[in-house]
Amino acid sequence: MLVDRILSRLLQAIPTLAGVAVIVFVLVRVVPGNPIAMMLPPGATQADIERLKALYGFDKSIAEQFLIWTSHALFGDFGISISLRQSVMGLVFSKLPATLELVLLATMVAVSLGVSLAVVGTRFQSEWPEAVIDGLTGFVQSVPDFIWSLALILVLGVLFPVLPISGRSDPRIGLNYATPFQLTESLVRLDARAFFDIFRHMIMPALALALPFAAIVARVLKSSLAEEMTQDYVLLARVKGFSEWRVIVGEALRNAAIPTVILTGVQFTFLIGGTVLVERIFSYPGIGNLAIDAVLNRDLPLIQGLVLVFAVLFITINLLLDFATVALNPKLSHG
């Protein structure tokens, strides 16, 4: 049943992104802006345009570009960066594993601090720290996480300059991984300076994008908390003589877990689309940044080839979401 399942899934996958295919290469051919113009050194002969129009297939029309770029991207070729003169997938898959690390990190930081936060909210409840939790997620989720990183680079890079402001790592470390996945290649070898020096560079950028996050986790973990905390069950464990704590850790947080799981997946989904603007604050070298890049310098085989690697993502994060769900609340399966 389980392969069944994720068999469907995939063929699901299939049409989406096609349709994602289909109009983001439409998309941005269609709006204003010449990719070739932006080439052209000073003095360029209608020769030179038609020639470079002919090197990128810009001389044909969308419907046999489409046709040409789908046979070649379908072996994995998504065509050379015009700004940057590189493999596509080449760039892309250098800076993705730099804004996986970032994401994954922001959302282990949100869900530690939504969790304590809705934990001690449900012990305390009707009681002043419950208000105060309330009022603070509140004023947190209502802060976009841009202006968040403006307020960290003021207060802990400049006012107390206690942590770096820009990069994934100090140049002078001179990292030479096998991987572009630093900080976990530096976590497996044991290199503590090295782990530290980007872990370092990774805080602001990371605390900025899971603020928001951890108060969403608080409020919809808080709410399911509450919900659960009357049945009988929770009644029960209170007759037995388990504490407050215990009540509320042992008992009611696995049940009150499933909604937040599914709002967790949601939400990582939506850091990866927000990495955009926080990696470009911090000059993070992510596919953030790379895709800020492409689209001022209307590099479109990169902008095709990042929004279909962004939708890879999403669909693979909802398919992971989906059976974590089923494991956590197993009389789905028999949906």
The other form holds:
Amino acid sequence: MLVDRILSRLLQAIPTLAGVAVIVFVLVRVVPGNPIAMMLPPGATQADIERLKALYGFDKSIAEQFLIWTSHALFGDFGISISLRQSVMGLVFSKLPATLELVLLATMVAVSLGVSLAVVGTRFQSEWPEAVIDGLTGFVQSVPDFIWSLALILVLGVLFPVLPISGRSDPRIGLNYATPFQLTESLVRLDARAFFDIFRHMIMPALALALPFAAIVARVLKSSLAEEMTQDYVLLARVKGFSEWRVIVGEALRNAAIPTVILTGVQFTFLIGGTVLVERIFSYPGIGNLAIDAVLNRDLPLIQGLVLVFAVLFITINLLLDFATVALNPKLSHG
Amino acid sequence: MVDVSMPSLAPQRRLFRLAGNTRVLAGGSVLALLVLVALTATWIAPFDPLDQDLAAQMQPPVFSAGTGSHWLGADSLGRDLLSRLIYGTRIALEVAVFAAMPTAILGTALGLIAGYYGGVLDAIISRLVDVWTSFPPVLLSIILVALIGTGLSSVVIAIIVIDWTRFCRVIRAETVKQRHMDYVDAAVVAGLRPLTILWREIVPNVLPLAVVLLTLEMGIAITVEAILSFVGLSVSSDTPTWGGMIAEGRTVVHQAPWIMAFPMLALLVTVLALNMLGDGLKAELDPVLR
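What I would like now is the form predicted in complex with the partner chain, since the data block earlier showed the form predicted alone; can you produce it?
Now the complete complex, all chains and molecules, led by this one.
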């Protein structure tokens, strides 16, 4: 039953991916703006242009180009980036880990912050802490991550210069790691100096991504907790003499979790989208920053590869989310 | 016909009651002030926003050790920050109006159609919304503007193309709810044509919701323009925009933090004001909450 569901969802993902690939491929080729012209110095001859076009395959028809691109892409070859002269796949693999580590850190911060606020707000229902939390989450949620990033830079980077405002690690550390998962690798190697340096660089971008996310988690979880608190089993737990904290965390939280888990998944995809901008603001070397450079340089192979990477990420997350919902909700998994 | 969402108050009384709401009043006042600043920019700006005063490069604001002429200081080319902020208001409001309005109209129209007619139309529109929203908006807008070329009209088009779903989804749900109400049945029995019912009965009842969403969309549109300016994909670098100023300030944030701080504050205040206005309007216009 569950296996069937997984298989059918995986099969559904294939046409979606193919659709994204075709749309992006055609779009970047029919719009005006010639990437070849931008690569050549002024005064290049027509023969130079033709030679370069042939080198990147732009001299063939769009259908032909797509067939060649697809046949290569199936084997993991997404071509060569025009602006960086490196293989697209290599670039993606060297930058994606930084983004994934940032996104995971931000999600952890957002979920723990959001859940704590919701639990505290529920514990002190109709008292002043609840009012403070409601006001705070309302405010935090209405400020976009763009402004949070800038405000963090001004306060924690300039006014009280406690955190670095750009990059991923201090070049003086002289990192020479085997994998691009630098934070994870520093943790595995128990390299405290490198770990704290990388971590310090990630705090601000992670916070900028996590704050609005945490506010939404807190709001949704708090409203489902409020509903659970009126149920009979909560009354029973109170009669048994459980403390109010234990009633909330031990009994109600589990039952109130499903809407929040679904929301977290949806927000997670938006978080990946948010990294594009936040990485730019903090000069953080992930795929978001790479994507903006690719767009500004009209680097067609790189744009194509990156869009596909983003699409694969979103589809994967949605799939995982679907399974998590089924696993959490006994009604769905038993048919 | 029965009007469920609005009590029968004279329009002037309704306006008075709206103004009595603190959030509506506060948000509305800030918005009115911004409109005034944008309209009178040529008169109230102390300098030409493009004039480069090389002697005043990165001059701090008057209240923090600055000298005389530049109230909020000057940027790294010696251009007056206050004047640039004032002119930036124009771009922000232009985007708020020209992007948010069409977005609202397109999304509301599609939402009404999907919600009222149902069936195949609803299936197509709803599926479209699902596909559209599965991509993160910031990435989509950057790709879109890169494809259709930079400039203010591209930014406006990108916002409309991406954000109509916000309206469509909510208005569709509300229309479905309204369609099942007694007053619609009454109108059907009375023999009114579907289009007449939609236009004369349902539209007035979903309009308050659309207005609330429009207010929020204005804040979103202004932020998106600032983001695209920041990335370098909006208007040409000559035109002063808040996002462009933020991008310039970001590069010298250690030497002259005020260059980034002022446009950021302008953006923050505008977004918060529009949010407050939206929240206040929602509380006032929602018959259930009121």
